[in-house]
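Below sits a lone chain in structure tokens, taken as the form predicted on its own.
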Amino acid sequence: MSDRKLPRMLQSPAVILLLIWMLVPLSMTLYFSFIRYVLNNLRRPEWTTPSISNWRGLGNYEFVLKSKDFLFAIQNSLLIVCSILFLTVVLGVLIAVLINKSFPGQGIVRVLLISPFFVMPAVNAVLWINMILDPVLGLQGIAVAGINETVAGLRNTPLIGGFFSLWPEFNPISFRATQTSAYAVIMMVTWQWTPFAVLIFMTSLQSEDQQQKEAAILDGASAWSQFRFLTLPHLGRPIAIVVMIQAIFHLSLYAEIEIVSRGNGNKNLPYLIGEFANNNIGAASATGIFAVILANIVAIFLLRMVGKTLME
């Protein structure tokens, strides 16, 4: 037996096995997104039977295509991710770079800053939207309380109270059922993931070249020159990676919008294929083959630009 055979036959029983795991769900999401695969139709009780002789073509795409909330989904998911990203980079870029120095307890500041990221999702959003961002019981509607209550003690107060008069009075935003919901998930998913970026990050910054940090410093760079032409240069490829994992996460995110705002004015494609599923499982599976073209447009996306980031 030749020495390139032996490795392909000792790696192919997992190959295959991956491939199975992979292409029967898919195969099966496939078939199921052609054929009338309705539960509990009273009026067509045939239509319950995954059958072949229920064949409706593109129909259920078609149906899909037509639904009020599919686009809005679309729409909903590349905000959600898209923001999830731009925030987690940027909050972990600076916050890394902050605590990448040494100072006393750099230890505890550093298990408190990734202990976020192991908190279950279900959890996370049980905490943000009851004890933060309620307008009630939450921080945000104490805040605000306390804000409301300053400005009109203010408003009595000699010389500065006719400029406090003006000030009208917050009211606490409802992050429950609304569109705003989109931007707790943000939030909370962003405040979750964070330290998975800080991680990343930090250790990056552990292999930076100390010796071009000290010839800028010695050549007169500023620590914004030092910042952006040394710091960011040497996270380029990190950046990549964070953005690639997080966003195919991020996709398939489901237990916040449920928690926050059971899909009401809040839906990504994840959540539309759950709300299908219900009853429809031929536009459920339709669904899911547009959120898999979806999530592999983005990946070949991400793809290219963590190769060419890793080629530089």
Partner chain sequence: MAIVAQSSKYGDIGRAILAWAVGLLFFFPIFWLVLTSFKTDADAVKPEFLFFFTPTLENYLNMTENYDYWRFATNSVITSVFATVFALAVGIPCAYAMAFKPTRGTKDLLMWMLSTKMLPAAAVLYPMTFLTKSLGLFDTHFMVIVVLMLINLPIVIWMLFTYFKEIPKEIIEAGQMDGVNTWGEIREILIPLAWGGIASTALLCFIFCWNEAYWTVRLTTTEAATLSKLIEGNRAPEGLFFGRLSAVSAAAVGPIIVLGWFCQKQLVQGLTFGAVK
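With the form predicted on its own done, generate the form predicted together with its partner chain in the same format.
The following holds one chain only.
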């Protein structure tokens, strides 16, 4: 067999499978996004089967753009993704620098720290929203009730009682509510993905130029300026990669949002698609195409970055 045919033959199963996986469903989404297609409609039963005669042009896109949920879902997606990115990168850099130098038990701390990353999303959400954040029965509720009780007790003590009587009664926050459920999601995903950032930054820190650092120390550079002018620039590339990989993952967050609030006031694009898909397939598909466009904007940057180091 010739040298050219063989690699093709070995690669073809993977390529064909991925090609089908990518093209078939996506072209169906594209097609559905241009036609009227609903699952239930008693007055217009012809719309319940996909057909080219139900052509709607850009009508679905217009419908989606005009629905008030869409703009909100985009904003909310961006709020969630950007908050998570900011928190994980900042925490990740700080923690990586903190635990990079050896100290007693470094290995154990690493293991403790990485563990959240392997928790399945469904368990993550169930654990946080119930056992930790529940305003009455979770740790939050118990802690707030404990503080209130202590403060109430201290009000009657002499001397310092006057100070504590100025304290308000604290109210636990319900994280299933409309305004707060996004924060619950941000919190739980940050908890899960900070370890990922730490792991990557630590890997990168290990290749930091130690000689340069020692020279800086000899020159009397402060710890801050070492961090600012040596470590942070060294981490520039890993930070960019962490940001992009996470952006791709978090743009399609779903389980956490579903479990925390069933999307109540906390929709993101994938959730909105799921909602539309209960009946209005045309709108769901148009929203899907928007989601693809959004993901592609991020993906192009990531691919460029990865591509550079590829064949080194």
